[in-house]
Amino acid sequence: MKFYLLPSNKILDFIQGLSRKGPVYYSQLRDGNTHLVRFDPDKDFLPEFKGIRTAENIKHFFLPSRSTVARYPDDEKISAPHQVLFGVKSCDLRGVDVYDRIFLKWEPIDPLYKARRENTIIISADCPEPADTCFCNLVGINPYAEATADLNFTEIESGLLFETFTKKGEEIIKQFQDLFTEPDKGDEKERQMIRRSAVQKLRAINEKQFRAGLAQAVEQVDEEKVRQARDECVECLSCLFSCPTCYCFLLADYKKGKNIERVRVWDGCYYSGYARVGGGMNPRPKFDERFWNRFLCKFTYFYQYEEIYACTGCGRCNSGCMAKIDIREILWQL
């Protein structure tokens, strides 16, 4: 594995670079959560990248809240910006991850997605310093990258030690090969050692593991478990829209001027008409059905298909939830 040393002097520089393409979103603190903020060469460059996951998941910049998917009768192309996300941690690539495998290996594949996938340079970062919430290691993630962005980078003394994982982030490194210098064994060591930290602060979090089938054990849980878990949920919704794997969506039409639009929102399984069809059916017309899809989407279907969960362990929907429902009691309970 060849790795590539960004002095702390570079960095911004590398960020300048960046972002004559196109936007670039970097993690920054803000009161007291890490945000990604959009870099501005007018304004303080003041990157944060010790901190957990950002407040926001990353979901937006690939499936927007609202978005235009179609226009009729004009066959007008929707185009996706290129863009990148820079500091972006472990847990969301699992989100990233997931997406891939709906909308780009399953078929139909969806071609905004592809599009905004392709035009989005993804540089994640390693998480040195977990939170009480987080619990990726409960899901088989490790607080650092291992697969799916272009490029990740350990934030050392000297500055941001990368490594690359696909050939755009090798394309990138070559491009700005004259900010980068060799690291030498002390930085490497030094990234060893925050990684193994990490990794032992989140063993300290979450002592226990899930159990062994979790899959069979979300899908054969009996009623009263289910009412007993959602007892306190006051159905915000904050833990199904802040949630980086959520995926479901409505498409509705909208006249606008002489053309018709096809717009995309999300949507979310706790809403009553969620699972209605035609003639007012509805398979799931008691909360206690929705509210346990959410794990059974999660825990137990997506596992069936992909052999991974559709969770991320990035600890949004307890930091979230008004109740402060703390999905990982859930889950130890069954």
Contents of the next structure:
Amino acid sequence: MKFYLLPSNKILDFIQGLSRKGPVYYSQLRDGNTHLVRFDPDKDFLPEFKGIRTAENIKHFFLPSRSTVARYPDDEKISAPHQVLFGVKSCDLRGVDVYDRIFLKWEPIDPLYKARRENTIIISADCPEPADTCFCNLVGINPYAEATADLNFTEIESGLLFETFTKKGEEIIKQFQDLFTEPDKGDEKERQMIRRSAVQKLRAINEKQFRAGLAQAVEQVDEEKVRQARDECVECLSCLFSCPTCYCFLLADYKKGKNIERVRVWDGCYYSGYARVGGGMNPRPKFDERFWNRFLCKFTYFYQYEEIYACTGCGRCNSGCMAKIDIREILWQL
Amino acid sequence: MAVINPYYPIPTKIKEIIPETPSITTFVLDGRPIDFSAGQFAELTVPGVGEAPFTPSSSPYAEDLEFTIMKVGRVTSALFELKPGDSIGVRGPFGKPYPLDAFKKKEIFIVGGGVGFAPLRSLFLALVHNIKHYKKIYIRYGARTPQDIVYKKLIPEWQKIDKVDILLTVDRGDDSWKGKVGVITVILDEIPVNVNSAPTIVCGPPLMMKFVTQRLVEAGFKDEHIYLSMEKNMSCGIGKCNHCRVGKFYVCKDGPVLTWKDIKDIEEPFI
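Next up, can you give the form predicted in complex with the partner chain of this protein, since the form predicted alone came first?
Zooming out: every chain and molecule, the one shown earlier first.
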């Protein structure tokens, strides 16, 4: 494996260089949380790569909460922005992986997602300090990237230690080769130590694994367990909209001059009208059914297709829940 | 090659409007904006209002593309306001066709209810187009009243076709009605086909689907030979938006017709 070291005093130069390709969004510490902020050369550059995934979800960059997908009757081209995501954590990469399978692998491909994906450079960062809400280790993910991103880096004493995953990533390294230096064996060892320590911390946070045969257990759940699990839920949908793997949307048409815009807006399966048909019939009229649909979707059906869970362990559903519902507790109960 | 945007509705116009019943109308589109095979469906767009999924009711071999639609919701209500010459958009075809090759040399037992006859008409016309391949086609159709029967003028013509056997029933008759009276299952007491080999195809309202399926299973049809049209909320039509999922199936992509074998373990699959 080939490594490239970006010395600490070159990080800003790298970001500035990348910003010529499109807006760069990087993680910054603010009010105790890491946030995704847009790099602005006129403002202080205050990166924070040790903290957990940002509060903001990167799915907005690939599947915005509201985006135009077609214009008719004039078939105007829909453009996709060029953008760079810097410091993405491995849990959020799983979200992109899930989307890639749905929108690029499953036929037919979604050309709008594809264009956004191709125009986005993803640079991920190791996650050395997992928080209590994190559980990527329970859904088969390590706290460091192993694929999906174009480049990944580990923050070490002397700078950022990079490796490449894609051709796009290799080209970036080549383009900015003057900024990079050759790492030594000590740097690689430091990376190993950081990773090992992160894995151990995660194990300490989540000692108990989810049960074997989770997909089947979720499908065969008894009604009482569902009722208990959703008992405190206030149906705010924060868990759905903050989830990196939730992707449900609906198409809505709006008149715009002589043309009509077809807009894709996020939808959520907790809404009572989500699956209702024109005639009024509803396959999931009870909230218990809609609540559990989220679990079936992520842990049973997606798993049946792809043999991975559509859950990243990012913990946004836990930290955003005003009823303090912890998805881990629900799954451990099965 | 230009990338086709699957969300873009092909603009066309309404050529003709044929009222079928007080609440059901057949819309004939101008030209052939899309091709399809029997069983596949399309999304129809009412400009500025939105779209909804419908299965064509015309033959896949016909020049015109027709949809027989019941006025039930927001999009269909807007559709019923349109006149010949008005603009409309079409996306598709979506979903999987009926496996017509597997139906060859067999008796085919078609059961429809209400507006559910629409997609079955498309299937029926596709079968009739190549009728030499099939042993015999049976249609069993039920409507609420004689007034609610769709394709009233066409049915007597179809009854004259060799190897076609059609029986109708209405829930409530009137003075002019000389046929059977009672819900659809009254014309399913006698199943005149070899249930070991015959495929049976069902489309109708959810309750009718439930009871007809029960009857067909009782009669001995094989689970994998019972083809059921699923009515689900659909938005994208291409297996992305997740609305139409039933169990692990995406009705828009794996259906819209699924077999009883596929869905029998799902609680209330027709609702």
